[in-house]
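The chain below stands alone and is given in C-alpha cells; this is the form predicted on its own.
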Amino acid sequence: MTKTILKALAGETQDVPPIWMMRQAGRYLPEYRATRAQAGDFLSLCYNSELAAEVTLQPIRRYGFDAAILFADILLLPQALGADLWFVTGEGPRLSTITSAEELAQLKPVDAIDETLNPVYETVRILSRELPRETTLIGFAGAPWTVATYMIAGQGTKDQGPAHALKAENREVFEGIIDRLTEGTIHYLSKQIEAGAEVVKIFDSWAGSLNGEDFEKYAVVPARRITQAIKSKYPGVPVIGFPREAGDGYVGFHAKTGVDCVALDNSVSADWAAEHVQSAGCVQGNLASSHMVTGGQALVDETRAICEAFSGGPHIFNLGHGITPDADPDNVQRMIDAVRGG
C-alpha cells in the first residue's frame, strides 16, 4: 500500500486529494488543551515525548487525516544551539538575541544539538510505531531565514525589521547565522528521518518579507542546500517547501530548490497557482484558515473550488496557514467531508 500523501509527492494525480492541516494538533481541540495542562507549559509538552506523541495522534483519531505532523516548534533548534528560549503567555516566544560575532561564536556546534533534541527524535519513534499504517508521518523544521528573524529580534516581529537591519549593517554575522541554521536544519531533519519521519517540511513563514536578490539568497539557496543534503542521504524521502507569501517567488520554486512539493498560502488563488506552480509538480494548500472559524456554505464552496482548481495535477489539500485557536472543530470535519465528497 502506497500512502496517498506519498503518491501526491511522487507526482501522482488522484481523484480525491490527501488532506492534513497545519497546526492540526493545537488549541482548537479540547483534548489538546487537556494534555497541555497535564504537561504544565508549552515547552514541557514539546520535550515530553509521550505527551507530544499523544497530541500529534489526537487529530488523527478525531478526523482521520492522511498525515500527522510531528508536534514540536521551530524554535527548538536555536534553543539546542544555545539560545535561551521561553514563552510568555498570550504573547508568544522570547529568545536571547544573536546580533554580534561574539554571540554567534558562542553558539554550540551542530553536532551538539542532539543533547537537547533527543526527546523530539523519541517522539518521532513513538509516532512511527503508533500511527495507523495508512497515515504518513511528517517531520519539519523552520527555514533558516524565518528562524533567524526570531534569533536576531528575540521575538516575533511584524516586519522582521531587526533581521533586515542586521542583514544591511553586518552581512557577515547575518550570513553566519543563516549558515549555522542551515547546517543545523540538515542535521535536525536527518535525525527525524532516521527516527521514522517519511516526509519533511521546511517552514519559511517570513519568506514574503524577502525581496528580489534577498529572496534568492536567503529563501531559495538555504532551501536548496537543505533539500540537496536530505536527498543525497535519504533519496526516497520527499521534501515540502513553504515559502509563505512568496507571491511570484512561488513560480520556479520546485526547480530552484529541488523540493517535491510547494505549499501555498492563501494570498495566491488556486487557479493562478495551478497554472504557474502546479505545472512544475505537487502543490499543497491553500484554504484560508479563517474558514475554520466562520464555517458555513462558504467553507464548503471554497474547499470544493480549490479541489477543482488543482484537480489536473498532484495536490495535497491543506490550509494556507495554520489553524487558529478560535476555530470550530466541527468546521474541520465539514472541510474534510467537502474534500472527500461526503
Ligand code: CP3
The other form holds:
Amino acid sequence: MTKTILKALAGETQDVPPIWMMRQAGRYLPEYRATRAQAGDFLSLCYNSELAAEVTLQPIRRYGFDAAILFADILLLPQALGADLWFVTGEGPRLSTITSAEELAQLKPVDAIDETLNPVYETVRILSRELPRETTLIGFAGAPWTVATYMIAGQGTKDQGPAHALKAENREVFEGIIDRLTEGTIHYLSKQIEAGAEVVKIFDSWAGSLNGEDFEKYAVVPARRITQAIKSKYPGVPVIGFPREAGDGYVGFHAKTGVDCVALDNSVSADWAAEHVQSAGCVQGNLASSHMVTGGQALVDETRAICEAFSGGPHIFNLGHGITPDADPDNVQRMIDAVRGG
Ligand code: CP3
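Give me the form predicted together with the ligand now, not the form predicted on its own.
The next block holds the full complex; its first chain is the one shown before.
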C-alpha cells in the first residue's frame, strides 16, 4: 500500500486529495496546551523527544490526517549554529543578531549542530515507530532566506527590513549567512531523513519580499541546492517547497528547483494555480486559515472549490498558512469532512 501523500508527491491524481494542516500540532488544541505546560515552555517541548512526539501525534489521533509533521521549529537550526534563542510570550522569537563578518565567523561548523539537534532526530525515530502505517512523516527546515531574516533582525519583522539592509550594505556577509544556512539545512534535513522522515518541506515564509533577481538568487537557488543535495543522497525522498507569497514566482518553481510539490499560500486563486503551477507538478494548499476561525458554510464552499480547482492533477489539501491559536477545533473536522465527503 502506497501512502496517499506519497502518491500525490509521485504525481498521481486522486479522487480524494490527502490532507494535513500547517501547525496542526498547536495552541488551538487543548491537548497541545496541556503537554506544552507539562514541558514548561515551547523550546523545552521542542527538545523533549517524548513530548514532541506526543504533540505530533495528537492531531493524528484526533483527526486522522494523512501526514504528521515533526514538531520542532525553523529557528532551532540557528540556535544549533550558536545563536541565542528565546521566545517572549505573546510576542514571538528573539535571537542574538548576526550582521558582521566577525559574528559570521563565530558560528559553529555545520557538523556541530547535531549536539543540539540530536533530540529532534530522536523525535523523528519515535514517530516513525508510532505513527499509523498509512500516515506519512514530514520533516522540515526553514529556507535560508527566511531563517536569515530572523538571525539578522533578532526577531520577526513585517518587511524583513534589516535583512534587506544587510543585503544592500554588506552582500558578502549576507551571502555568507545564506551559504552557511544552506549547508546547515542540507545536513539537518539529511539527519531527519536518516532518522525516518519520509518527505521534507522547506518553509520560505518570507519569500514574498524578495523581488526579481533577488528572488532567483536567494529563494530559488538555495531551494535548488538543498533539493539537489537531498535527491542525490536520498533519491526516493520527495521535497515540498513553500515560497510563501511568491505570486508569479510560483510559476516555474518546480522546474527551477526540482521540488516535487509547491505549497501555495492563499493569496493566489486555486484556479490560477491549477493552470500555472499544478500543470508542472503536485501542489499543496491553499485554504485561508481564517476559515478555521470563522467556519460556517463559507468554509465548506471554499474547501470544495479548492478541491474542484485542483481535481485534474496531483494535490495535497492544506491551509495557505499555519492554523492560528484562536481556531475552533470543530472547524478542522468540518474541513476534513468537506474534503473527504465531497
Ligand atoms: O506545523 C507544525 O505543526 C510543525 C511544527 C512547526 C512549528 N513552527 C511549531 C511552532 C513548524 C513547521 C514551524 C515553522 C515555523 N516556525 C515557521 C515557518 C512557517 C510559518 O509559520 O511561516 C516560522 C516562521 C517559525 C518561527 C516561529 N515559531 C515564530 C515566528 C513563532 C511565534 C509565532 C507563533 O505562532 O507563536 C514560533 C512559535 C511556534 N512554532 C509555535 C509552534 C506550535 C507556537 C509556540 C507556542 O506553543 O507558544
